[in-house]
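Next comes just one chain, in C-alpha cells: the form predicted on its own.
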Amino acid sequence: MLFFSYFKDLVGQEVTVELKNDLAIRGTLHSVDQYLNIKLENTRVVDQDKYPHMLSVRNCFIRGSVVRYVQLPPDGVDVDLLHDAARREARGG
C-alpha cells in the first residue's frame, strides 16, 4: 500500500510509464487504484518514429502488472515522506 498511497499524491502531474513491451507514455496522472492500475490523460509516446500507430491515443488506461517503470517529476519526489511511509508501512501501521 506504500506505493499506492504515494501515487494517489501524484494526481495531476505529468509522469512517464515505461511498459514492459519497451513502449513509454508520458501523460498526466489521472488516478491508480490498489493494484496500480494507471489512467493517463493527454498521452504522448516517447519514441514516435517506433510506435506511429499511437500518436492518436489521447487516455489510456495501463494495466499495473505490465508496468516496469513509473518516472517522477523531479520537483515530485518528497524523499522525506517517502521516509516517513516506509518507516510506518514497516512497523505495521
Second form
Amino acid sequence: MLFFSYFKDLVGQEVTVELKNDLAIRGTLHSVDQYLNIKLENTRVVDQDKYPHMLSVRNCFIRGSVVRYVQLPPDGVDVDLLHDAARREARGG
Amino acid sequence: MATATGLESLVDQIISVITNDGRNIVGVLKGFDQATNIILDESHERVFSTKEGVQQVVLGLYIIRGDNIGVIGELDEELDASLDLSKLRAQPLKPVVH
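Would you mind giving the form predicted together with the partner chain, to go alongside the form predicted on its own above?
And the full complex, kicking off with our chain again.
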C-alpha cells in the first residue's frame, strides 16, 4: 500500500515509465491503482525513431506487471518521508 | 479515487494494444474487467518490419487475456490518419521479459 499512496502523491507530475520490453514512455501521471497500473497523459515514446509503434497515442494505460522502472522528477521524492513510512511498515504498524 | 484508473473512459473508443509478445493490435474496446481482460471489436494487427511498410492483418472480434497485455493506448484518430503506415518501418517490439 505504501507505494500506491506514494504514486498517488505524484499524480500530475511528469514521469518516464520504462517497460520490460525496453520501451520507455514519458508523460504526465494521470492515475494509479492498487495493482500499480499507470495512466499517462500527453505521452511520447522516448526513442520515437526506433519505436514508432505508438505515434498516434497520446493517452495510455500501462499494466503494472510490465513496468520495470518509473523515473521520477528529482523533487518528486521526499526520501526522509519514504524512509520513515517504510520503517513503520516494516515494524508492522 | 477521484481519477479513475479503469478503462471506462476508453469504452467504444479505438485503442492500440501492445501485447507481451510484442504484437500491436488496434480495435474498438467493447469491454474489460478487473484483470484487464479486454474485448476488442473490428480489430486488426499492425505488423511492423524493417523490410516493408506496416502490414495490417484483419482479426475481427477478439478477447485478449489481461496477463498478456502490456500497454493500452487511446488512438488519436486524427493523428493516426496523418500517418503513412506504408512508409513506416521499424523493428517489431521485443517481447516482455519478466
